[in-house]
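Only one chain is given next, in structure tokens, and it is the form predicted alone.
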Amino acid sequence: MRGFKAFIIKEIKENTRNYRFFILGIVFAVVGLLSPLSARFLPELLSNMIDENITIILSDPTYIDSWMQFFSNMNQMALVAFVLVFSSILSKEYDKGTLVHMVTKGLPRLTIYYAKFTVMLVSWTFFFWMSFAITLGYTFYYFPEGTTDGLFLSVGSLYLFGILLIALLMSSAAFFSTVFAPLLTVGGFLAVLFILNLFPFIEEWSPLQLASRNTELLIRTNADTALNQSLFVSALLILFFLVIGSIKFRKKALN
């Protein structure tokens, strides 16, 4: 346990020195600010840019628009940035040979593996909910009529989807020694999910629901059978990715 704590402290210091936390802090803060601001002022900007001879009816923005922007920005910006920043979570260690020294000094491989995953998980948790808090505050400021009914279900689903991708990223980093292979693995996984969603039966169990039905969940305020199935499958996949990754890391050559 002492080695686990010491390795986490080492990872936090390293991620601070190489500006990973700084970059993610900026990206997630921008997402938190941009979501309600774009929902509030984008219709006005569009109306000013449109030619006077063209008539377009724009409905007044609501708090739903703010959270729609949040879900979109989190999927397209923040989550992508997070995966890119941590794609070299193990590859740099392989290149430098630092893991060999740690293991030969008695640090268990599983301690290294799960400590790195823990740092990613804590980072995702902190930055995600920081961005959420910023969006929540500005959404209530610009749209005081808004409500939190169904909010935590829709946001929590997206949060869990992020954990799923982090588990896959960690697992693929244990299998491959390059930076790009884990990125391709995550990208390929998402592509497969989109393809499988073409089949209605598989779609009802797909983890992709956690990142694609957020606005719907916000409006309907409660889960249905399909979402519960998606949550169940996602939890199993997270466990599966972590287990096979740890098994591979225990056997992998570190030099």
Partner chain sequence: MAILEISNLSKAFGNQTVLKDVTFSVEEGSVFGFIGRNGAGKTTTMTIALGLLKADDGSIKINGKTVQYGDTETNNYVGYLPDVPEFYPFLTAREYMELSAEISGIEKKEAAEKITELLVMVGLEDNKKRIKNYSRGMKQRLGIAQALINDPLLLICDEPTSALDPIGRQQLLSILKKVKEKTTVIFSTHILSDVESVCDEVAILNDGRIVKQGTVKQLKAGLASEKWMVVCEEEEHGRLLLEAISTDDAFHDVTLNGPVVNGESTDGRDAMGKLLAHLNALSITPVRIERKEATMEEVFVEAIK
Given for the second form:
Amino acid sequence: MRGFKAFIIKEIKENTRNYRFFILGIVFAVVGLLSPLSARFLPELLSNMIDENITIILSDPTYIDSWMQFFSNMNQMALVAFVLVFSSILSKEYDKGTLVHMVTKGLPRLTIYYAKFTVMLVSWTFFFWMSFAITLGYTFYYFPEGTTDGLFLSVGSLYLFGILLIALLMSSAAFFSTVFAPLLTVGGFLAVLFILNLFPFIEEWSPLQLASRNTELLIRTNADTALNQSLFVSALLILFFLVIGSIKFRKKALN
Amino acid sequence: MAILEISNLSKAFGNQTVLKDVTFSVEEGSVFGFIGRNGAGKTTTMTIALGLLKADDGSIKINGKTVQYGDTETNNYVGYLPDVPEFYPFLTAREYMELSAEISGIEKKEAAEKITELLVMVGLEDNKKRIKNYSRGMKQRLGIAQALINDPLLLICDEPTSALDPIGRQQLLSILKKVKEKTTVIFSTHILSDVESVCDEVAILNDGRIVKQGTVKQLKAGLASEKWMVVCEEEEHGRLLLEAISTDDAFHDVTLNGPVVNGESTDGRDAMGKLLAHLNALSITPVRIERKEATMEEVFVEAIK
Amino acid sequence: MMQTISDYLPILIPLFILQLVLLVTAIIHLSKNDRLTQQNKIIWALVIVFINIIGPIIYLVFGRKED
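Could you switch over to the form predicted in complex with its partner chain, since the one displayed so far is the form predicted alone?
Next comes the full complex, this chain leading.
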């Protein structure tokens, strides 16, 4: 793995100096803060806005609401921001021809591919769990009665779903050369998952469960067959995406 | 020994043929000029030699080893400078060189010295700016430095001078001359004066074929005709000489310009003798009579006819 | 109402600090950026200041024009 470390350092410098890490740090921290805040704040805000003559029954928010907000913010803001920020992970290099120097100096293409994936994976891991830790801390503070039962399963599922999308992003960046193609691929993949969910048989195998059943898992606190199938399929897909991407990248024209 | 051997190389993009049966070799220790018009296939040949592009047919050997498409072992012997080199804009020159050194598998301690040495050679040693602020010429010089980091046996430069201003060009050519002491250099260009000033040997590529190859001297000597010039004292003398030689088929394309007679002959040596004989017979004493040395431009124009 | 606000302060303060850090980073970068025309700078400044969180991010991702 000659050059793996050097290339990783280059990636870290790049992402730091191009403000990518900075932006992701802020976005993920905001998601971590916003989730318990909006869980706590929204019902009160609603009851203040509504006419006093109308009585609606708003149950008091619980720690479940806080995590519900976390899952939805993580899906709709943080994960989207992450994919957007890293969508140019290879296209910029193709565009400028900067990889040519690396390859002609004997840096194996697989090293480039997996170094880039590693940087994304480690960033996702760091930012995701940082965001999680913030939400966890505040959820305890505001909803001391909450438990952590089922938390790992439901949050871990979402984390794995993120890895699946990152693997797909990396793979499609090997196949296509533009910035938009990887974004379209990830978007298209999600669209296909949603459509396939119309068929119950596919739904119980679909990786989409990892991002859609989180609140339910938090309450159930254990996995059922469908979730296990989903975890299995997701793991296979991650491997599949990575492998076909690396095969393609080994033979890609770089100039 | 030949450091680079290209045999029967062919490449087409779609139905457009770029290279047809290209064969040539580069001897160790020379500066090899690879000449051709824009779009003649120079860059294509070089990128195939680097394993960046797949050839349709034929093979390339560097230092006796065959070049593979994709990751190729032969890249360990090669340094490469593309025509418009782009480097990671967020790094400084030194950081970029450190990255290059580490990728090439050079020991950290050895690398630090080497990097300083190379940066001094290209005049970028004190530059703390990030590469995004570099000018074209600075990038080109950094390009040479990074290409030499692994002590390559062969340095491949793709039109290194064409994008530079005259001063940048001079700097770059003098760097190439220095490099020549340790490394075989092959560079493509269409600037023929650069070829004359640094190249030992050249190959001329036209329409995807090698049309001429040899040392600069050989190619010039091999020209189909040689130019000569006679300067007479008076216009009258010039006219007389023109008349006298117009029937002799050893001379062609003869023109008269005042007292100056210009012409071409297939055999320059023979033509000189005949010219002197004619002058003697006409009792004309010329001011000057000379055989003109061929330029690379003439060689090139004739080769791509 | 005062009671509620102080209740949220432990979360509002870090949120505010994050926004401020983001805003200041983007503004400092913008003021040093010599690749933009004066007019573009003013537009970016408005975007950064008035579009909460997203504005500075958009500038740092698309507006730097550095490479």
